[in-house]
Structures are given as structure tokens and as C-alpha cells.
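We begin with a single chain expressed as C-alpha cells, specifically the form predicted alone.
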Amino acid sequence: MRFIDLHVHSNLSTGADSPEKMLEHAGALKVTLGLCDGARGDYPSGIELSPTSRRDLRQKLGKKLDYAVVCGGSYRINRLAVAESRVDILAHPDLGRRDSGVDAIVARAAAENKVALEVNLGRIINTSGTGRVYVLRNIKKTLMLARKYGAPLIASTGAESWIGLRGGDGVYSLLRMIGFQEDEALDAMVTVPAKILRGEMK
């Protein structure tokens, strides 16, 4: 099953493995990989930003790559990210939080500005105990709000080494298990990331 994973890092940023190794293993899994290292390559190339203010975000968005990801978690940054149409993905909006970091205001703005809300499956796989409970609960809340307001969702692994990569069949099964309908899962895995790469979300 096809999967386009746009939130992956190589050793050009925070990852452990080279772009070549990440792409080789993605190829074996039949996954299209986008590396958000902030460097242009012969593959979908993105950047993950950690802005401190609206002005800082707009300045950092000046770098021309295939897509832009904002590292969320702070509610203020979540709000800033979804209000800026040049942002493509709000990554892990619940990072460091017990709640999802997504409410009606964030979901509505994400829908209006076509900013995809990330469902980071690596966070499910790599957490345990009550941490996993919070992650699953937060994803379900984000899914519910995305349905209500029409916000786009995007699935990713957040992988920082080849070990963290996942094939499409496993990603699809996990999304279905946590409550995604078939069309929602396929949109998050393929349709939304493909539209981002074609520039059709803006």
C-alpha cells in the first residue's frame, strides 16, 4: 500500500542516518520519503521550523523548499502555524502536553488555511504506559475536530533513523485501529501529502 511520509529526518538535521540510507530503506518498504532537514536534495525536501513568534515564523518561511513543517506543542505556536497559509504541516501539536493542543480555533484555522495536522505514528510506537494513552487520546480528539471542521490530516512516522520507517500496510492498519475511516486513512497517507508536494494545498 502506498505511503508518502513527509516528516522524516536524516543526519543532515536531527536524524542518525544519511539521506541515502533513509531513502534506500524507504524504497525497500515502497514508501515515498520526504526529508525535512532544511536542505535541498533529489527527493522531496522540507524544513522543520521552531518559531518563537509570528515575525520569526514568517522570516524562517523565506527558505524555498518543497514544504514547511512547524514543530508544535506550545498552544501559541500551534495557533501561529495554522494561521499562516505558507505552513504545510503542524507537527505534533500535543508535544509536551497532556491535551491535544488542537481545539476548535486551531482546527478551523487549519481548514481555512489548508495546514495539515500531523498524526505522528512514531509517537504511538515509541511511547508506553500512560504516555501512549495520552498520545492516542490526543490523536482521537484531533481526528474528531478535523472531521467537524474539515481540517486536513497527514500521517507520518517522525523517523530519525531507518529503524523508525514504516511501510504503508502497517501505517494503514494502525490508522484504522485508532479510529480512521478507510478514506480518512488513505487521505492522510497519500492524498494530502501528494497535494502538499504538488503545491495544491495553497
The other form holds:
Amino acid sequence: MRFIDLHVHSNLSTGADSPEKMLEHAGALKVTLGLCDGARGDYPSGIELSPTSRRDLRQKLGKKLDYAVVCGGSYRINRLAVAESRVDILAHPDLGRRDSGVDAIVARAAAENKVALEVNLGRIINTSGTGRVYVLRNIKKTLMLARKYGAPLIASTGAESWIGLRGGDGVYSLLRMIGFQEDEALDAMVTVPAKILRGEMK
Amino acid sequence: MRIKALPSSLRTKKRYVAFKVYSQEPVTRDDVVRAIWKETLGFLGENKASELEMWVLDYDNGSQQGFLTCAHTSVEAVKACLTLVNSVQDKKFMVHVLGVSGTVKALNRKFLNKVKK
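What would you give as the form predicted in complex with its partner chain, now that the form predicted alone is on the page?
Now the complete complex, all chains and molecules, led by this one.
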């Protein structure tokens, strides 16, 4: 079981450390890393988009990289992202919200267009108290809807420095504690990201 | 007079979890213990934390490797709590789980590279 973490930033975008340093530490943790900095490298390379409209999203999707991540949070952007099959991952759909940002419409569209809904573990790790309670509640709601409509889920750390990376063993245990079944946790950690990198989610 | 030990059939079955700390600056045993308990109490609460039977047994400041013991039923919860550790007193660090074993001897051999002859 080798965890594939596709939502990680280096200093080529918003991160603090160089791609080399991130990859070196990922190797020590036995994690396969995808850096979504919008730059092509000799590692899985993706791009994180923050579109303002459907047209803007389609224009930004023109850049050819291994995968495309849309920065969620706004319900309108969440809906736009899951309606576009060229988008691979809807990242942190609950960013800046009290609710999960995922309803039945978003979950159904994500299943139809094979857009993976992200379970951002960095948001659990970097919060505490009531903030963490809200994040966990939102993840559980997203999990419930994903189960009902068959939407793919993907686990990632959203790390912006090497200290934010986590090993597969710990991530698996954390997902199991949140309420993921064994196969759901493995799908989110390995199967879905591997399919994205092979281009099988288009 | 000392308390009588429980018969072996009634004792909690233990597991040993080896871990390695990655940090930007040196982290002491006290820092690690404090951070692990902070996350455990925050994530699981006092009631669940009492069922873990968790205890940090060994930590080497040089290699930043160590191991803890816990009940065999709570390994997943302990690993999840170790994953959540990210800082204590402004020191940023992470705890990576190296592996789980039923005996200290096997743990040292498999994960901590301490082989006794």
C-alpha cells in the first residue's frame, strides 16, 4: 500500500520548500507525490485552478498537465467543477464554509463526471477544538453522500511544506477512525489517485 | 505489601508501535509525549483515551526514533493520533509510524534496526 498524495504544493506555487526537498521527504515516508504547482517536472505534475466562471475554468483547463485540481469552497465553484469531466479533483469543497459544500447535486454530478471529491487531511491536522469538529463533520457528510451516489473520494494532505506530509500507514488509520471502510480508505489513498494519473477518470 | 499481578489471561494484550520524528529542530522526549497526549485527548477525548493504555516507553533524542505501547484493540486509534501530531510549543514536527509489533524484540529487529546478539 503506497499512498499517492496528489494535492501538495512546493515553492513553485504557494508552498515553502523546493520540489526536490518535498520529493526527498516523500521518499523517506514511502509516499508517491504529485505536485500541483502548474509546472511540468519529472514527477506527477498537476495544476490547481481557482476559476471565477465556467468560461474561465474551460480556458484554464487548456494547460496540459497530468491532472487538474479545482480549489473549491464557494458552492457555485463546487458545482462548476463537478460538471466538467476534464477536472480530476475538487479540492477542499468546505473551505471557508460552515457546511460541507457538497450536496446531493454535487455528489451526483461528481459521480457522473468522475470528479474526485477531496478529503483534505491537512485541514484536520492543522485545526483543533471546534474547528476540527466542523472539518470532521463535513468530511463525514461528504463520505455519506459519496457512498450514496458513488462519487469517487481522494485523500490528500494539502501539504505546503515537507512537515505537512504524512505516511500511508497513518493516513489509513486516520481515515478508518473517521468512518471509512477498509476498501473506501484504500480507494481514496491509492486506487483513485492511480486512476487519475493513468487518465482513467476522464 | 504489593498489589498482586493479574493472571495472564486477564491482562490486556499489548502492541508496540515504532515511530520516527521528523522535525526542523531537535525534539525531546517530553515534547513528543506532550504532543501525542495533546492530540489524543483532543481527537478521542478523555474517555476513549483512557482505553488506549498508551505509554511512550522509549525515545532516542539522537535518532529521534522511539516506541510506545498500547492495547491491541487500539492500534488504529493510536496511529491516527500520531498522524495528527504537528507541533508543540512552536516546534514544528511530524510523527511517522514505522510499524507495529507484538514484542519489543521483534520491533527492534524489524523497524528500529537494533539487533541484540
